[in-house]
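Below you'll find only one chain, the form predicted on its own, shown as structure tokens.
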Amino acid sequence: MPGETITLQAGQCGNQVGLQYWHQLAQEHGIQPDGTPLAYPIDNSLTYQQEGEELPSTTTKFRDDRPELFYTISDTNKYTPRSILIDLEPSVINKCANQLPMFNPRNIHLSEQGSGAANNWKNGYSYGVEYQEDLLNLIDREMDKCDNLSNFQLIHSVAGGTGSGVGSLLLELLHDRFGNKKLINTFSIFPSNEKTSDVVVQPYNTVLTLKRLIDFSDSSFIFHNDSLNSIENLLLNNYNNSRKTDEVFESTNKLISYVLASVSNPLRFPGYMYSSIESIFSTLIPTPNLKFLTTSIAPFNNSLNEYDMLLELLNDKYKMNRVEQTKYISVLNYIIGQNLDQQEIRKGIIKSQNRIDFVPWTSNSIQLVHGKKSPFIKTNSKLSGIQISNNTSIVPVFNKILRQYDLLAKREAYLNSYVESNDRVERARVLDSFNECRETIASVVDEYKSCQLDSYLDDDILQEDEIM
């Protein structure tokens, strides 16, 4: 039986994406902004109807979906997201509360100063340390409402201040408290690499956050801003360069939230396979170090059948992380719709297997989720689809981050923002801790490089023999 998921939204980016995510879930489960459910539609296509009898179109008693995995349900039948909203300045969280009054106001944590973390990882992390008891109390209170909690998911950015700093501390606290008893997964938004960032210390923030993702999470979904902008233009035909920044961010956030919601589709609309979050991630992650996942989204096109959609999911231009000369470790496709054509699916999987370059030690099998479409969503598209894959495209992403970090670190540029004093010993201590984070990231890069070799598993066995 699948367990509940508690969502942690940290920082402006995390809460902006989180707002769109809960909009998507509410739409799929027919929940109004105040938490009131709509009557559940009934599929009468298989129901016997006597002559002259009028069948009901909705019901309030029986549901085929399982929103309770992500919502608490009150005695008055009001739905409240199992979500904790954290930020150091109030503007985005106020927007969340105004647009979706269903959020529990007791699950909101704001800084009393309201000044933000100034895009500095240290400020966010230090704030989290100071208020960790308050944050843990929020988590404990939400856990008490769960019957069988199985998963924490963190939505955040890796490059700013609050999402990276407070997000890092949350991962540490959850790992220290639960260890391997609960899954800890992240949906991490990575900054643009193509343009100069407004945040000069972005490489420091990213390296410090990545260290915690590697050490304390069970899986991390990577969303790259450059790829998201390209996909938005392709899928939504948004080539208007005069659009406001807020409009651009909202569109990309909707893409991320659509993927986030689709990941849990087989849990919320249960079928006969992948009915727990553990079964999904165990399919994708073979070893603890190979846990960075890439997603792609199929075009919203009513002319696509199951075969076409499976092939479109292989198209690199629809991937939410830049992909270059990639080898695949695992692939999990989602086809969401009613009355799926199994013959077209088999053809699509066979064709996909011939196109994908798998690492040599794994089977070239493509797993498939038969997702169910929400009865509340009426669209022209008969099918929708996403793909989750574990592949080596993370190597160039991490290498570019390390190069950007090295440019700053070798000159000790902007280090003043992270030290307690300008004392030489203190600067050396901070730089050593930064370089330790760098080495951790480099070790993951090496792991993804070595997994492309025939001897990858042999090396692991040899090391175990040596230890014994």
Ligand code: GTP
The other form holds:
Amino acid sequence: MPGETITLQAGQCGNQVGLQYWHQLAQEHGIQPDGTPLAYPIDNSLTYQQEGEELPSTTTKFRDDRPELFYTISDTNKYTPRSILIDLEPSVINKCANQLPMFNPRNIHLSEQGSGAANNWKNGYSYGVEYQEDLLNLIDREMDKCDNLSNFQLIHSVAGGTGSGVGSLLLELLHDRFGNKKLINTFSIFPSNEKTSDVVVQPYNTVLTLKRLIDFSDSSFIFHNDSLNSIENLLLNNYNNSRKTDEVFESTNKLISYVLASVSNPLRFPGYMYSSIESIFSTLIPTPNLKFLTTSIAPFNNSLNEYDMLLELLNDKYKMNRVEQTKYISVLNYIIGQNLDQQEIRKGIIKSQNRIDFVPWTSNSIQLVHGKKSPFIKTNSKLSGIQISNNTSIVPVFNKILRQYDLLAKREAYLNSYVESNDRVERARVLDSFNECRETIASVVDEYKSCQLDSYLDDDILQEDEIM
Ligand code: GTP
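Follow the form predicted on its own with the form predicted in complex with guanosine-5'-triphosphate, if you could.
Below is the whole assembly, all chains and molecules, this chain first.
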């Protein structure tokens, strides 16, 4: 039985992506900005309609989707996202509340100072520590509204101050309280390599956050802003270089949100497989140390059939963390549509399996979600598709971050904004704690490298034998 998901959206990026995400879910479930549901389209309700029974105009009774996993529904039939919005400055949260009044105002946590975390992980983290009781109260209150909470999902950027620092603290708190009982998943946006100059300390923030993703999450989806920008140009034909950053973000955020929403498609529009988040993650994550997931998106093109779409999902152009020569540990493809052509799917899966370079110890097979299209979405595209995979593309991404970090750390550059006082002992203490994070990340890089060997699982088996 699938359980509910509580979303935590932190910082500018987290809330901007969160806003588009809730727009997307609202569209898929026919929910208006104020939380009022539209009438469920009749065609899809037929299977649930008793003979002679009248279809009401707005009701949940005849729905065969499951919005309640992501929304609470009031006695007056108003839908409210199970989401907590956190930021240290008000502008983005105000935008969220204005565009989607369906958000629960009591689930908003804003700093009274309203000045942001100044792109500094330590500021965000310290703020989180100071206000942890308030944050936990918000989480507890939202949990009380669940019958069978399944997982938490955090949407944030790893590079600023709030999404990274408060986000790290949230992961620690969730892990302390619910680790092993509820899944903790993150959708983590990584900074552009081409535009790092605007925030020189991004490598520090990223390393400190990555350590918490490794220690406290069960899975993390990696989205890379550079790859997102180029997919956005391709898919949405936006080659206008004079667009403002906000416009570019809005468009890339729509892509991220589309993928985020698709991940839970089989939960929200249940079929016969993958109807819980646990089943999705257990397909993708073979060991707790290999838990970084990447995604790709098929082009929105009506001329593609199931076979074409499955092959497009392997196209480097559409990967949200684009790296060539990747080895795959697991692959879960989603084809979302109605009356899917099973023969084309089988052909596409066989062809794709032959093209993918799997690590030697896996079964070399691609798993498939037959997703259902929302009856509220009336686009021309008959089909849509995403791919979630666990692969080695995180190795160059993490290595690059480590190299950028090393350049700063070697000279203790800008360390003064992360220390309590500027004396030598304090600087050494802080640098040691940073280096510890660095080592944890390096060990994950090593894990992803060693998983490419035939002997990857043998070692573990050997150790188990030795123990016995
Ligand atoms: P402070 O601003 O320090 O309070 O922290 P914050 O978490 O609010 O910062 P922010 O979310 O702006 O994080 C900065 C990083 O996120 C940079 O790498 C930005 O390029 C990226 N970023 C910011 N907003 C967005 C967005 O809407 N979409 C995407 N894709 N990236 C964003």
